[in-house]
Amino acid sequence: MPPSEVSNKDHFKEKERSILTGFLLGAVALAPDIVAVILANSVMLLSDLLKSGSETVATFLSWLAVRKVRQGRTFDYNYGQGKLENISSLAVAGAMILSWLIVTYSAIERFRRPTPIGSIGLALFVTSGAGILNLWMWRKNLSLARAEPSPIIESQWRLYRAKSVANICVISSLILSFAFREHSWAAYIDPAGALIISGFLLLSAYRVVTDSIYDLLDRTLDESLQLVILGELAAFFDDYVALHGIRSRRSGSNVYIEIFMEFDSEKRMSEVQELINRMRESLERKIKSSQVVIAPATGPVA
């Protein structure tokens, strides 16, 4: 098995383990979260519970998608397997949007009918523990995303970043609400913190949705990668007659590049193929997870 294929499989296993760990941690945390909500009577904790529940379901769907991609790679859907990651990322974004709606509605209702919070001991303990785990998962998934960009891992680290900020907001809100509980205005701290969470969730969801939809629509590569391609074409400028087209796309964590070039008609096919191989290998080294196809052409390609 080629080293690149082994590395790719190892990366998928690492992604699968990371997402499964996040799902299991989220599922285990739901029970104490429910108890904390009942004891504290906090709209922010209720919102955080509903948010965590929807995110746990979305993380489970993401894990199923990555598992499907790792185990079911066939030649039937060469691009579709990667797009499955984008669809799963949209599921995570959907959970964020649902959470935003729930949090915003709950906060508005609490502003209309302010209510003092109750016991916060268990809530602080549970939220602090969840915050530490979410920070760890954020760092772990961000490291994976930097090692090999992937829509599903990109959405995961953004999700845990949002969860970490939400935990900080919850802890701060609980402490302030309890410390100033003797004042009537303290009842508004809880819903105000919930609105902060809702704004951050909406921003994160927007970023995940736009990135995933652009890839599903086969958006071309970003400018930095296009410059790498153009730089490579410039390096081989004297080896071909004309450039007739470049196509590029993403499918999950993979990059597909098609280049149509015209070569000197006096050259033998073996010479042309040797040149194509050198250009392809050079580009694939410089652009991680790329698959390059260089096709001879005698005119512009539509």
Second form
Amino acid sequence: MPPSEVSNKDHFKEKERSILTGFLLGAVALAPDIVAVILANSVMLLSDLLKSGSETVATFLSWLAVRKVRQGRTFDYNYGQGKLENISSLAVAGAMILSWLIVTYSAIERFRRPTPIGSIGLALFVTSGAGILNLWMWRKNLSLARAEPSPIIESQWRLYRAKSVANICVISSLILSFAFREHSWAAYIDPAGALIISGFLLLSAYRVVTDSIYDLLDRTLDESLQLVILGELAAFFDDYVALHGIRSRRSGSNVYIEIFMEFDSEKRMSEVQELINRMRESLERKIKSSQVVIAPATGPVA
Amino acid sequence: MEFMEERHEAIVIVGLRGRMDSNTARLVEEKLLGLIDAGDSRMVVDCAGLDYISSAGLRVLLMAAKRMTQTKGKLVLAALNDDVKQVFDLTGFSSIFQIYGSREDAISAQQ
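I have the form predicted alone already, so could you send the form predicted in complex with the partner chain?
Next comes the full complex, this chain leading.
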């Protein structure tokens, strides 16, 4: 097995392990969260619980998708695996939007009927623990995403960033609500904090949805990568007779490029093939996770 | 995007004005390749009014240069602004085109 294939497999395993760790941590944290919500009578904690629940389900879906991709990498999903990653990212975004609706509704209700919060000891303990874990998962997924861009890992680090900020909001809100509990206005701190979380959630969901939707619709490559392709065509300018078309698209973390060009008809097939191989290898070296096809053509290809 | 065409003896001078991007490149492609296919074998592309060129625009110029080579003709560029020149340098296009500082220099080179 070539070294690149081995490291690719290892990377997929690492992705899968990271997402599974996130799911298990999220699932385990749900039980104390429920108790904390009941004891504290906080709309923000309730929202946080619902948010965590939906995110945990979405993380589970992401784990299933990555597992499917790793197992079927060379057989059943030669072209579709990238889309599976995008669909999982949309599931995460769906969970975020649902959470936003719940948080916003609950916060508005609490503004209309202000209620002082109850015992916050357990909630502080649980949220602080979750905050530390979320910060750790955020950093871990961010470094994975930097090593190899992928919609799933991209959505995962954004998710943990959102969760970390949400934890900080919850802790701050609980401490402030408790410290100023003698004042009537302190009852509004809890729903105000909940609205801050909801805004952050909506922003993250928007980013994930736009990235995944464009990729699902086979958006062409970014301009910077298009310029890299053109640069290669300029470098090999004397080796082909005519350029008849370029097609490019992203699918998940993969980049697909098709170049249609005409070669000197006096050249032997073996010479053309050798030239194609050189161009393909050169371009694939310059564009990460790319698969390049150079097809001989004698007329324009739309 | 404006496309202007004039002639100086046997040389066709094409003036480009505005932005050459994915929205406008198709029009330029049709016009440039149309001129070459019609038999114009000496061409100056005057880029003095060209504010911006994207990868789609570069692709059209590359196709035109190739078509011109097939017909044993010659296509040269003139008066690229600094931004456009930077894109040419970055992609290596400066090495595949003859680029002149002014339209007059480019016409002289074609004579």
